[in-house]
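Read the single chain below, which is given as structure tokens and is the form predicted on its own.
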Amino acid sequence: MHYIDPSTGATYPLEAARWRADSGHYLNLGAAPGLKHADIDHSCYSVWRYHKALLIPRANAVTLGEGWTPLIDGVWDRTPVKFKLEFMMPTGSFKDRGMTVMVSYLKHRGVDHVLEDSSGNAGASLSAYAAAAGMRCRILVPETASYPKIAQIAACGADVVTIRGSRQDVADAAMEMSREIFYASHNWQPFFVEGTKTLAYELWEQLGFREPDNVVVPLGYGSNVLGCERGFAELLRNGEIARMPRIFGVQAANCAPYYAAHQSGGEALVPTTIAPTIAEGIASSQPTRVAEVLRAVRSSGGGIVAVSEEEIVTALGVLARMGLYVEPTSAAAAAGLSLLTKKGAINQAETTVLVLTGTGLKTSERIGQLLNLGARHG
């Protein structure tokens, strides 16, 4: 295993952390030999159960119990839908999947200081993970970010610091910043997605070691489009599932440069409007991994779509007069769900599964007011 510059080719050890190839592209991890069945460690209920595929001894893992979040069967605009519910993680978010991973690897190497920018679940995940491996974290957060996300952050013994402007120029600011501290993000370090394509292996295991129809998440930089995308090709490869599943990313429409690059057909961002959405967790406008998202949605016989404001509020609330109460990112990928049953890209026929990202606990006040809740006095 070794880093590569997938601009030039240019390979890196493993031995000295990184997050960027001297070129200043990102940088990816070469391929892995996977996991198959007898390589499951059955004695833990984490992402460390698959540790023989993640190339870090678990005796290093940074871990406070996440993953083996659980599958449950349901129904989504009268379509047959498992939910995976990845918001019951230790800071409330996917996030953790790929953090415990990454904190692991980067403690393991003697980074001890690190740096992170973030909407809000990623700050909250590193700031705990940093906490629970001794390393000082400061993350830098849009000054818009919701505060319970904010003091989350802080409480986990955090620098936080609020930037003003969009949610592209807190990343400007980090890139700054990483001349004096390590630049451990999510959206840079492949290590994040070495951790979520644990995803995939979850979801294996939980079907009963067979592969769903399709997979449905939110889409912002693209995380988990990679990490189903490096999970299933790996169980693939060992001959443990039949074929790739479908991958479907959903943006919300007022901040979509995915959902336009897929419609253009080709391969880089193209010029689109941006606006600011309630789906913060995915107001990405400026992603870094853009080829390789599009390309592993579309070798899958996936796609992309986006959704308006008003279809991520409805489906917000659907989800919660279900019992799931999650944060409007998650939202959006329901009501890319319906779009896609309406379309006929999804049929009830098919394993399909909803990704649900991310807590509705960290933005409870402004999930009130969109969806117009109050007490009534008895």
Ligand SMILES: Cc1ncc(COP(=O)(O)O)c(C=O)c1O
Given for the second form:
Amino acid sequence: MHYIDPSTGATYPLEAARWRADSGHYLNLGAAPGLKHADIDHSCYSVWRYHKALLIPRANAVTLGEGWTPLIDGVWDRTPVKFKLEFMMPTGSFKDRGMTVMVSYLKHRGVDHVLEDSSGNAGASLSAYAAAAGMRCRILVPETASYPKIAQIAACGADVVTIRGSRQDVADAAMEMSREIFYASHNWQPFFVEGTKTLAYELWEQLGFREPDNVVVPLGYGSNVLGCERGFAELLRNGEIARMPRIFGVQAANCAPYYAAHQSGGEALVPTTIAPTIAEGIASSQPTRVAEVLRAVRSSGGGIVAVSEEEIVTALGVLARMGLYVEPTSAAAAAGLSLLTKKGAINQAETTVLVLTGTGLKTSERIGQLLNLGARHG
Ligand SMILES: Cc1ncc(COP(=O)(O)O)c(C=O)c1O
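Target state, the form predicted together with this ligand; input state, the form predicted on its own:
The next block holds the full complex; its first chain is the one shown before.
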């Protein structure tokens, strides 16, 4: 197994940690053997249950007990749905699924100081796993990031730096600093997706070793899309499932570069207007693995939709009144599912998984404003 630069075919050994190729392109990992039913480690209820498929020995795991999140039955817009509660992770978001694997790899390869840019959740996750691994950590976030995410990062001992401007300005600032500190960007380092692929394994196992028909995820850079594709493709190659599920990515219409690219029919980003969105986790205007994410959703038979700010707020309120208190970014996926059922792209007879990626607890202040909430004086 080695790193591969998909633009040139150049390969690099995994022994030396890196985040990009000499050409400047992002790197991927080659095809992995993947998982078979008999490989599951039933003694372990975390991502490491699937350690045989993770390219990293379990003995090297930096773990906080992430993964094995609940999959619960519900109904959304009269359509039966399985809600995957990815917000029930050690740091409150799905990012822990990728971070445990990425940090385990980096630690084992001798990296002791990491740098990352983030809308907040990935930074919170990396700071927690860096703390667990005894690594130093610097996290760059937008000035507008939800304060509880900033506090969470700082509490874990990381050096947090706020950057004025857009999510892309934060990424650019991190790129500058990558000359001094190892850039452990989850959007570049492919071991992150090696971790997010366990979402596919878990869904398969929790559904009784069957694939769902549809998986609906919020789409920013695309780690859930790519994780689902990699994990389900491995299961397919190993004869554990009959076909790939359809993967649907949901973007906020205010910041929807993938949606625009998908509509154009091409494989690259097209010019599109970017505006602020309450879905801060998917406010990504220049994602990294563009062609790959587009190919993943298209080849699965899925698609990409975009939802308005109003639709996100409505979905947020409905989810909360079902007891599912998630952040606006996650509610965007639910709003996208509404659109998909309305269009007839997803129907009631299918098994549909809606991935709820982040807890509402870190964005309570914003949720209170959006839903106009308050207590009654007694
Ligand atoms: C809660 C939440 N959901 C979804 C996403 C989007 O993930 P990705 O950028 O990998 O598509 C993020 C990213 O920060 C997030 O914080």
